[in-house]
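First, one chain by itself: the form predicted on its own, in structure tokens.
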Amino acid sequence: MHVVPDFSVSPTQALLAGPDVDLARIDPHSTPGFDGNKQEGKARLEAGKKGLSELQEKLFAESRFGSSISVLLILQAMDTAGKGGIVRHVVGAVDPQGVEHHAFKAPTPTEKKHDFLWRIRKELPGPGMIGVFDRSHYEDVLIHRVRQLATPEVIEARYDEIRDFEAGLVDSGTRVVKVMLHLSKEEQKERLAERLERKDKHWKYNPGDLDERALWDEYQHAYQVAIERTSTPDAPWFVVPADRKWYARIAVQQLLTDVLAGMQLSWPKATFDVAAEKAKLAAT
């Protein structure tokens, strides 16, 4: 019987990014805590689906009996880093009725009339749900910093607002998992080239991606500052090396599994006499 390799160090420890993080020292091609190869990584992903799915079902079941807890997974990354793959291959392995997914695009004229967190609050996960944000409120301190869409004073104030906002989420029972998929510039070039070579990937290509790519160093600095300012003990950042898609997927899968396991979830107890119901069923 083949034994599927496990993490020697959980991503919850290996990928934790505190205020002292240095993105330049993190190798996007590395696989922290996992010594296996690509095939073993794929096997690890498959093996981890059952445990994650069961924990998600417990979270959902508890909400039907009064629990208000939930999980919010925030995915931030440069284009082509693999956010969609995380949603499909990791989150997609659990019951879809227990997931609320939202991809934040450029704000609409209506959204621009409100503060930057207004549209975020509208999409927060309900009790028992795993919420997934494909991009998030962090766009308002990343793009806005790089593109100078807001003044430095406004952006600095937003870091404080974000910390307060996320602290409030945690206080209300939402566990916040923030993931930066850390891609190398070289790998992004290869992935963009693949989108241009393959007809089935042309729909994914956006000429505007090259405009953002031209500002690569500025974005890396913006991520560096955002993580420094907003990684807290209750709402930490995790920097996940993303050059190897298979590693990023098993890392995020384990992050979700760890946070759910830490919530001490259990199956709700029956609110009826089980023995009596068995007897009635047998008589039918």
Second form
2 protein chains.
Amino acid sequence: MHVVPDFSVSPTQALLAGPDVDLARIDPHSTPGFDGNKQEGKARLEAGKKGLSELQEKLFAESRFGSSISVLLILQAMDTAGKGGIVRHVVGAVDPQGVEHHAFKAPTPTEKKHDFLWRIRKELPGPGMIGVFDRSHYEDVLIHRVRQLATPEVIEARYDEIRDFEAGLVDSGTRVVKVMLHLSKEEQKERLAERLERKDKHWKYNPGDLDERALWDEYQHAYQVAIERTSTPDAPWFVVPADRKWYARIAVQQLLTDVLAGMQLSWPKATFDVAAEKAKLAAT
Amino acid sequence: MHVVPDFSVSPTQALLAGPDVDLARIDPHSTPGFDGNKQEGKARLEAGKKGLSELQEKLFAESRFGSSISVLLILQAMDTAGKGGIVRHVVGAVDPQGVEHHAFKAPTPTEKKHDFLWRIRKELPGPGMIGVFDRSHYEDVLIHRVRQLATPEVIEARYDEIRDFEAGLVDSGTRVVKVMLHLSKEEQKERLAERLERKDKHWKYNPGDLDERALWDEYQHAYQVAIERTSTPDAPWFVVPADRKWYARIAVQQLLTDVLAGMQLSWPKATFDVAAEKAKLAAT
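Beyond the form predicted on its own, can we have the form predicted together with another copy of the chain?
All chains and molecules follow, beginning with the one already shown.
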């Protein structure tokens, strides 16, 4: 049998982005901690599905017996960076019953009437679930900063609010994993060009994407500040190089697997008398 | 390359259960329309994933351009019949972004205060989504009938309410596929025994399952009446023999594929000037 290469350094270590992060020094084309090539990366993704899936089932099973722990994966990125591919190829490997996925769009008029965390709170994962946020409350310090949709004072306050909010989540049993898919401007150009080239991809293209692209540096700066201000030991950011889709996928798969493994999950013990139930069943 | 056998008769035809259904005459161990064995069935499941996934993506894509169509798969069955396996192995093959899964449990006090369709309406799939109900409003004419949780008059009225409700769904663009996984009493016994045998399955076992099992015939009758009264050309029931898990999975996969194929989905046409966008992108 072919040997599937493993990470030499876990992404949980290699990709951790603390308050001292320097985004400009992280190469979007790199593959930290993984020495294999694309083909080996794809094999790694396949090989990692079963372990992740089993851990998810234990998480789910424990919740049926009163545990209220859960996991929240937050995905943030520039357009075309591959959030959708992560959802499909990484999250898609676990049981849909155990996943709560939510894509946050531009806020509705109703949502705008409330504080920026209001709509986020409504979508938090239930006990035993893996919640996946495709965009999140971070939009309120990213696009809001770049587009000046809020005053600098308001945005400053939001970093603290986010820290408090996430600390509360962690306290109540939700493990928070924050991922920035880190794409290069050149790679985005190629991916946008592909969307324009293929008729089955036109629906994914929005002329507004070029307006955001024009603000590339401003967005990088906004990410830099957001990570500096909100990466904490309990709710850390991971910057995942995303120019190679296969790498980003195995990295996030491993991040999720590490988080779940660290929760020391186990199959719930029977709360009934197994022998007695066997006898009752046999008599039916 | 190995040839994957196809259905000789589509499950959409072979498993259709109209008002003249006779559940007692449908063999839970049979494999209507499929002549292959288990191994070939498993190959069929793998082979069918891509087509279903592509159709789902088109459904989703159309919704981004104003279409409000969606699909609702309703799963009903006795315990251990394999609803979870359908979700994992059939629904699990499509993009999690395009799936809204909801498992209905015993109603909460709040839900009980409302009419029985109230909680159902809140979980209907959004535009472009495939909604999956693990149990549904049919519990209100199944367990409610068997356990006499409502008067016969109330239950009688519910069949009509369900027909009207589902007709409304169909009118508003939701295709409704109702599946009863049809298990034999003997096979359930084996599956419950397995749950008792394996420590990693104990969490799926509930002593109350045996109480429901004791009412097997009453449940079969309740299903029989429910299908008679609520199977309509627009919202048909399909009785899927479920003693062989692999067959139930390929059958439901094909039912979903047929429904989506019948919607004549296509990739949305670009609403922008492709050449102009290409030029703009090239200049960035």
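Keep in mind it's a predicted model, so treat the numbers as computed, not measured. The term rigid core refers to the maximal set of C-alpha atoms that superpose within 1.5 Å between the two forms. Positions refer to the first chain, counted from 1.
> With a threshold of 2 Å on the C-alpha, tell me if Ala24 counts as moved between the two forms once the core is superposed.
Shift of 2 Å or more: no.
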